[in-house]
Structures are given as structure tokens and as C-alpha cells.
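In C-alpha cells, one chain follows: the form predicted on its own.
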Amino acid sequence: MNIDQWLQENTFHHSHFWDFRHMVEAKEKQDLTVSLCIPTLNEEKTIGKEIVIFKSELMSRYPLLDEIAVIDSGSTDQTREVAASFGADVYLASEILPEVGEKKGKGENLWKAIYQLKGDIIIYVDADIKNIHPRFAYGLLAPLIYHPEIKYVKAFYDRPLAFSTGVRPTGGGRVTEILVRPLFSLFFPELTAIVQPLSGEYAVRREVLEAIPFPIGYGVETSHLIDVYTRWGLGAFGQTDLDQRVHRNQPTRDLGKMAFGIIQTFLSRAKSLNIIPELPELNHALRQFQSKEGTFEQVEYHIAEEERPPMMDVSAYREKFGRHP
């Protein structure tokens, strides 16, 4: 499949999907769960409105949700009282499969989701979203319902910036312009067909998100595409236009440790594929300055990208979902 013929038979636009009743009765001739996580850490602010809107449409008039789950990071404000509170199945991540240890990261959240939730499909949705709409959950769901081929379906919209005096109706997505879109033209020029491969939100069958390993930081949506994509092809991807996501505009400075971890991931993943077979021992101190009383002030942050190994792996997931390695 070359990118021409997937960017015509795997793009999607959310509308296409608006016979939700027909939706629900392919999803149930096939007999498929659907779990959607909500990985949180302090979103007290926008937690409850996501809840309400995908339970009271996807759950309660449609029944294509079988749970909405928080796998929290250990939030100091109100998020997880909240989510309860509208009814979600909340759970701290520490303290979901314990014996493995307790790492900080979403993709930590991510991948203990994998094993404390019960579906077929999981659907990853950020909890910081202004403009939350349904559609950000069956857009991304339907195309694994109806094409079975399909096992990895991303999101992309266009990303206005939220700023006190209003919005700008462009912008966002500057890592991955600056950053990942160039390494993948160089190294995986078929995965550029994805319009935003950083974007938060995507739908996987559990077969794929069982067999392949989670960075726990940055890097973990960029892992997941090189891993499906070296294991699956292009055609196990689906994209879905969502039309626009509202979110908080990250400083330049928190883009700086988004980028070094995915490099990082990156690099990882470059020499396990032999594309760059030999790397020199890496450095995990990124230096930042800040100007202070007129004096430019160094700042040192330690960021290196672990992973957590396949859920298949684990034998405590076999265990509970009567998985065979």
C-alpha cells in the first residue's frame, strides 16, 4: 500500500460515522468490548465535563462504551473525586499491578490501563481537552468496528492555541513539525502519511497494545507508531479527522523536554532496527537557561526515556486475560 492509496482508504472524518445505531449493532454482532481511559494528573477542571458528555451519549443513549476508566498519576487537586463523582471507574496507577513498581509518566498510565481495563479496544483520550465532543471517541472507534484490518486508529485536527485574549486559529503541533515529522521523512518516509502522530488520542485493538513495549514518558506515541508500523505495515493504521481540539498551549521550554525524550525513544528504536546500528553511551541531562535579574540562569533537568516491556510479558496479565505467550 503506498501513502496516495492509504491516505485515500484510511482517512476518515468523524462524520462519516453519524449512524450511531448502526455502529452499535456492528459492534455487537461482533461481539466487541470498548474501554475508554482517561490517563490524568491535576485536571480537575476539565475531567467532569469529558465524563458527562461521553457516558450521557456513548454509554447511556448509545451503548458503544462498556466502561470510561481515570488511571490517575496521583493527582494533588480534586480530579479524581470529581471523575467519581460523575461516575467513571477511577484508579491510581501506583497502585495498579504494584509488583512491578510505581514509575511517573503517561505512558505509565497507558500501559497499566492495558491490564486493569476489560476491552477488545481501548480508546485513549487526554483529559485537557476545552471542546470535548463524543466525537472524539467514536471517531476514532469506528473504523476498527467497521474495517478489520485496521488495528491503530490516530486522531488529528487542527490545534488553535488558547491564549488570554482569545484563540489563534493556527498553530500547535510544533514538535511535530520541527521534530518528528523531519526524523520520519528521513528513516520511516511512509509514517509522514500521518498527519499528527503525537496527538493524544487513538483507539487499538488489544492484541497490538498487549505485544508492544510503552516508554512511560515523551516517547510513547512515537514508539507505538515505528513498533505497529514495523510489525503491521501502514495498512494496520487508520487516521480520523476530528476537526479541532482546544487545549492548553505548552511553553517552549516543556516542548524542549517533550523533544529530548522523544529523540531519545527514537534513537532507541533506530538501533534496535539496525538503522543506526551503533550509538554512543547517551547523556540524560538536558540544559536549559532562564534569564533572572539580568543574569542568565542555568537549569538541569535528568530526562531518560525507560519502557515498560510488552503486557504480554507479564505474567500476571496472561494470567487474568488467559493470554499463552
Contents of the next structure:
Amino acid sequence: MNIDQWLQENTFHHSHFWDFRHMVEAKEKQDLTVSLCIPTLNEEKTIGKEIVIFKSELMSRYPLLDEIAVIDSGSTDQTREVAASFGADVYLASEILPEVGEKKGKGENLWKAIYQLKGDIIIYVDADIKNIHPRFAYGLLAPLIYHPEIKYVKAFYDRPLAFSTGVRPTGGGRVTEILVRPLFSLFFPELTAIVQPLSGEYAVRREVLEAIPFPIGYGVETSHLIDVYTRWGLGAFGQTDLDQRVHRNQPTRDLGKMAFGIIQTFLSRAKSLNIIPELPELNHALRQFQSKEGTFEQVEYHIAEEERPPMMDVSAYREKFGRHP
Amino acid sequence: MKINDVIEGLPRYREAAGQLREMVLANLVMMGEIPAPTFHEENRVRFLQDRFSECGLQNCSTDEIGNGFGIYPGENQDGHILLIAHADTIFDEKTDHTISLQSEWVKGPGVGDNSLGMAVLATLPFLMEQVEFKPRSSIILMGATRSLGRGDLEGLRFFLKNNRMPIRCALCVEGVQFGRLSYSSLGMLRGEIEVHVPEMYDWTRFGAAGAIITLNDVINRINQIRLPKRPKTSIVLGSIRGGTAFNTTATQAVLRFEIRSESADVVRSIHEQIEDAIGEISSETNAEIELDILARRKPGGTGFRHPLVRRAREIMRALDIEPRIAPSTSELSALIDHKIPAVTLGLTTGERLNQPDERIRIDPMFAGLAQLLGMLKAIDGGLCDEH
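Show the other one: the form predicted in complex with the partner chain, since we just had the form predicted on its own.
Okay, now the whole complex, with that chain kicking things off.
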């Protein structure tokens, strides 16, 4: 499948999937179960709204979701209380699979969700979306329901303003355009067709989730794309335009940390895939600088991208879901 | 049917409303995040229409003014019950309409006035199904456009003028305040006074200090108008704006005001006094002062002893809601003009109304919804008809 064909056949807009009744029928016919996972860390301001909207629209009105779960990294605000008060299943990441220990990072929550949640499909949606709408879940779920060959659906956000020429640039955020897209262009050209490779919203079949490793930090999305691509090919991906996403904008310095984590994950994959066979030992300290009373001083951040193994390697998981190695 | 039959059902209604909590709140959030300034309510009305269509209401439609309708069918066609929420808010499209939801509160511009009213219209058909309420009268659910400010109830007036369906009673639904019971309309005149100093104004000749000082003179004169204690009368100076910078004399200033009174004659008299004051100040300063009348209401209403009002009080008390009786200048007055018995009800308590951080409580909403359902049941059962 070439990029043009993939863009034609595997790129969707959420409005294609307006017929919820039909979607519910198709889901029930395939006997699919679907879990929605919201990873959180101090999201008390937005979590209640997300849960209420998904529960009302995609559980009560149209039974597309079988469970809504919040996997929390140990919020110190009221995130867990608010989420529970609106009827979500709330879990503390550290209490899931306690025997494997606790690591801090969003990827850890996503990984542990595979063990905790029951769905054949898991939809991951970030908790910081200000303009939350049911499309953030059904827009990602629908391609998996209607296209059995698709295994992994990424969100992208593209709301065009008026453009007179009919042609306009589109793409991802700063880290995508400055780091990830150039890297993909060099080493995995087909993956450049994914408009926003770093978007935090995606829906994935369990058979894929349980088979791939999970970096626990910034690199989780990048590693997923590389791992799914190398194992199942571009045809396993779909992407859905969810229009606009309003969220907190991150300062450039924080994006630097994100880029540092992503590039570590990327290099590690490049090495294991023998694309860059020889790599020196990597330094995990990111140095940024600040000026204080006319002198410059460095601020050092230790960012090492740790990884969780494929869930299939965890015996407790295999037992719970009746899987055989 | 007796009123006790309705009252006995109220706890069940409240419980059923509580079971639909997520649906009410989701409708409130989605409705409230669609900007709907007066004259631009179409997106919010479209959302309401979609909700009506999804639950299979009959005759889901909009009219020439943009009002949105759905009809919950009754078993006979003798008379209809009209349930209205105004669709517009005072916030323009540039305002950040993000709604935030906490365990006990919902916060955002217009949540109480009147996104909650519209959300309740969208939820009511489900609630009626839930409690198996099968009305004899058809219920017209209406999201009314162009209600506020310069809109001057244009949407509802258009409907009442062109409607062919017989209407036996109407309920106006407002998000706040809980316990509100309005059954009478005050006489009202809403106006805008604009002071404009011409570009070529001869400052040395007239010695005036700009539009703001001139408008201040107008305000002082309005304050000197003697208001009677009976009939109850007030002048509300609602908003003022003018000028552009610290160091530039203002050439334009605007005052928005309302005269409210139980007597139409008093409203007329005050209007004349304001006109006289404006004429006098204009001739003294040579500033141009325009008085623009935006809306008028005639006083009147459904009587305190009307069965509709009495039933409303009984139902509120049965739900431990303390009735707050206050006259209204909103939709009620258009209904009164058409001699349709009507009351306005509030659904929950709120704070910082008409501010961007307006907030309303979640918990009282369910008693508010039970009250509404109880009223529909009482009207449908003939308990609110005047004999």
C-alpha cells in the first residue's frame, strides 16, 4: 500500500461516522467490547466533563463503550474523587500489577490499562481536552469497527480556516514538524503520512497492544508507530480528523524535554531494527540554560526512556486473559 | 386526577431525574459550549433539534425566526402545553464558552441563563419515557430565539402570532433561580441613551467636558425623578460605556436602562420625564442625545389565585422548594399578551449570573426537573384550568 492509496483509504473524518445506531449494530454483530482509558495526573478541572460526556453519549444513549476507566498516576488534587463521582472506574496505576513495581509516566498508565481493562479495543483519550466531545472516542473507534484490517487508529486535528487557493499546509505540532517528521522522512518515509504522530488520542485492538513494548515516558507514541509499522505495515493504521482540539499549550522548554525523550526512543528502535547498528552509550542528561543576575547557569534534567515489555510477556496477564505464549 | 396524585409521584420523578444526571450534564455542557448571542442562536437551536430528532419527537422543525420546536405527542389534540426556554445568551461569540464541571458545580458563561433551560428541554423527552408519563395533551418544546436585549422576545412573539395550535398553558423554563415563581409581568420600557459630541464641536463656546460628563448630567436627572412606592416602580441603570482612552475627551457615551412598574401609566410618565431631561441637556450643551426605545412590556399576568399558580406553589412545597415570587419581564409577558396562562420556573441555584464565571449547583437540578414534570402532569390532568 503506497502513501497516496493509504491517505485515500485509511484517512477519515469523524463526520463520516454520524450514524451511531449503525455503529452499535456493527459492534454488536462482531461481539466486540470497547474500553475507554483516560490516563490522568492532576486533571480535576477537565476530567468530570470528559466522563459525563462519554458516559451519556456513548454508554447511555448509544452503547458503544463498555467501560470508562481513569488510570491515575497519583494525583494530589481531586481528580480521582471527581472522576468517581461521575461514574468512571478509577484505578491508581501503582495498584495495578503491583508485583512489577511502579514507574512514573503516561506510558506506564497506558500499559497497565491493557491488564486492567477488559475491552477487545482500548481507546486512549487524554484528560486535558477543553473542548471535549464524543467524536474524540467514536471517531477513533469507528474505523476499527468498520475495517477489520485496521488495527491502530490515530487522531489528528485539522480545522481549516478560509483558504482561497484550495491548498494549505497541514500537519502536527512543533515537536512533530521539527523532530519526528524529519526522522520519519529519513528512516520510515511511509510513516510521514500520519498527520499527527504524537497525538495522545488513539484506539487500538488488544491483539496489537499486548504484543508491543511501551516506553513509559515521552516516546510511547513514536515507538508504537514504529513497532506496529514494522510488524503489520502501513495498512494496519487508520487516522481520523477530529477537527479542533483545545488544550494547554506547552512552553518550548518542556517541548525540549519531550523531544529528548522521543529521540532516545527513536534511536533505540533504529538500533534494534539494525537501521543504525552502532550507537555509542547515550547520555540521559538534558541541559537547558537560564540567566541569573547576568550570569548563565545550566539546569540539568535526567530523562531516561524506560520501557515496559509487551504485556504478553507478563504471566499474570496471560493468566487473566487466557493467552498462551 | 387530584393534586395528591401528582404530589405522590414527585419523589419518583426526582429519583428518575437523578438517574439521568449524566445526560442532563452532558446536554448542558454541549449546549453551553455553543455560542448563542441574540440573533445568532442557529447552532444552539440545531443541536436542540438533533436531540429532539434522536428521541423521535414529532414535527422537529425551525421557523422563519429560527425558533426550534419538537412536539411530544399526546393522546388527543384538544389543547397543547407550551414549554419554552430562551435559546440566546448575553455572551458574544468571542467569549470563551468552555464549561467546567466539578462534583457539585457547573461553571461557564450562560450556564444558568439559559443553557440549563435548553438542556432540560433536550432531556425532558427521555425523562418522560423513564417515568412512563404519557400525556393527553401534546407538549410543544420550544427553544425561543431573539429573546434578550434588542431581541425583545421576537422569537416567541412570532410564534404566538403565527401559531395555529390551541395552547392551554405555558411554562417558561429558566436555569436559575431555584424556587422562582413568576406569574405576572411588569410594565417595562427598555432603552438606550446615546450622547454624541460632533467632531467639529466648539469646546470653547459651550464649555462642555465631553460625552461622559453630558451623560452624567442625564443620569443625575434620571436620579431626580420621583418614583412612587405604589404602584411599585424602579429604574434600572444596567450598563454604561463611553470614551476610548485616558487622555482623550470622550465624544460618545451610551447608557442602557429599564423602567419597570406595575403601572403602564407610571412607565409612560417616567419615559416622558426622561425625554424632557434629554431635550433640556441637549439644548444646554449642543451635544446630540438620542433616546432609542428597544423594548416595551405591558403589565399584567396570571392571578395569584389562578389554579396554575396555586398548583405550582403546592408542587414546590411538596419538593421542599420555597417559592420566590417575583414579577418578570421575560417570555411571560408575551404569553400574557396572548392571554395564555403561564408561569416561569427556575431549575437550580446559581451565582455570579451573567458573568463569564457564572456557576450553578448540580444537586438542586433534579428537584427542579421533578417540579417541571409535576407541573406538566398537573396541567395535563386539568388541575390548572380555570373554571
